[in-house]
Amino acid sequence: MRLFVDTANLAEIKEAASLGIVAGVTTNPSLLAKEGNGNIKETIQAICKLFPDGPVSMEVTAETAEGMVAEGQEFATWGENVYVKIPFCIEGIKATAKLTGLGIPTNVTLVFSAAQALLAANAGASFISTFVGRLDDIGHDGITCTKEIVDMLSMYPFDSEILAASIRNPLHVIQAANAGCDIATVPLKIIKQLYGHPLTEKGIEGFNTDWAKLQKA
C-alpha cells in the first residue's frame, strides 16, 4: 500500500518527501484554506515541484459537471502529475467521466458506501476515496466499509485505486493496508507515529550503551 501525505503545508510536503516512503499529496480547500495562501496555483505548481513523479490532488468546488469539468481541465495545466478531486455527487461522477474521457486523472473524494464507489469506478475514476475517519465519527465501522469496497471492486477489471483518506491515527493506516486499499492518505504527524515503538527505542539506546563501552575499552 502507497502512503500519501495529506495536506496544504508546503514545509510539512518538504519533509514527506525528504522521507523517502511518501508517494503522493492529498489537499482539499479546508487544508489549503487553512495555510492561508491566496494564490492556491503558485501552490499547487510547487507542490507538484516537491513531487514531480506522484499524484497530487487539487479538489474543483464548481456545483456543476461543466463547471467542474472547466475547472479540472484548467488545474491539468498546472502540472502533469495533477489528479483533479471531484467530490462525490450525480455532477461530480459526471465530471468524473467527462475528463476521464479526455484523459485527466480524477480523485473522487467523500465516498462513504459500496454504492457510491461502484458508481465512482464506472465513471472510470483513478482514484476513490474512502474516508474511514467520518464513519467512525458516526457510529459506523469505516475500514469495514472500505473492506467491502475493496472486495467488491476486486471481483471486476476497473481500474480504479482505492484511496482510503480521513485517516485519524496509525492503527486506521494499518487497518488499511489489510483491507487491502491501494493508497492511504496520512497527516505527517500520523505517518511520524507509524516510526515509533518502545521496544525500538529501547534497542537502539542499549546498542549505543554498549558501544560506548567499547570506545571507552
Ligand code: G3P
Second form
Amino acid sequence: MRLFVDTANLAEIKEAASLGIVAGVTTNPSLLAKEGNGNIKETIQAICKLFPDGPVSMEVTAETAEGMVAEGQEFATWGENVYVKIPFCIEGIKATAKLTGLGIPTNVTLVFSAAQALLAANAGASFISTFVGRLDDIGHDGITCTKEIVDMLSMYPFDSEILAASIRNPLHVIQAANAGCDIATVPLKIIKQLYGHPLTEKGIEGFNTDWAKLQKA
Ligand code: G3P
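The form predicted in complex with the ligand is what I want next, because the block you gave corresponds to the form predicted alone; please supply it.
Whole complex next, starting from this chain.
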C-alpha cells in the first residue's frame, strides 16, 4: 500500500517528501482554506514541484458536470501530476466519466458506500477516496466499508485504485493495508507516529550504550 500525505501545508509537504516513503499528496478545499493562500494555482504548483513524480489531488468546487470538467481541464494545465478531485454526486460522476474520456486522471472523493464506489469505478475514476474516519465518527465501521469496496471491485477489471482517506490514527493505516487498499492518504503527524515503538527506542539506546563502552575499552 502506498502512502500519500493529506495536507496543503507546504512545510509539511516538504517534510513528507524528505521521508522518502510518501508517494503523493491530497488536498481538499478545507485543507487549502486552512493555509489561507488565495492563489490556489501557486500553492498546487509549489506542491507539484515538491512531489514531481507523485499524484497531487486538487478538488473542483463547481456544482455542475460542465463546470467541474472546465475546472478539471484547467487544473490539468497546472502540472502533469495533478489529479482532479471530484466530490461524489450525480454531476461529479458525469464529470469523472468526461474527464476520463479526455485522459485526465481523477480522484472521486467523499465516498461512503460500496454503491458509490461502484459508480465511481464505472466512471473510470483513477482513485476512489473512501472516508474511513468520518464513517467511524458517526458510529459506522469505516474499515469494514472500505474492505467491502476493495473486495467488490477486485472481482472486476476496473482500473480504479482504492484510496483510504479521513485517517484518524496509525491503526487506520494498518487496517487499510490489511483491507487491501492501494493507497492511504495520511496526515503527516500520523505518518510520523507509524515510526515509533518503545522497544525499538530501547534497543537503539542499548546498542549505543554498549558501543560507547567498546570505544572506551
Ligand atoms: O482530504 C481527504 C480526507 O482525508 C479528509 O478527511 O475527515 O480528515 O477531513 P477528514
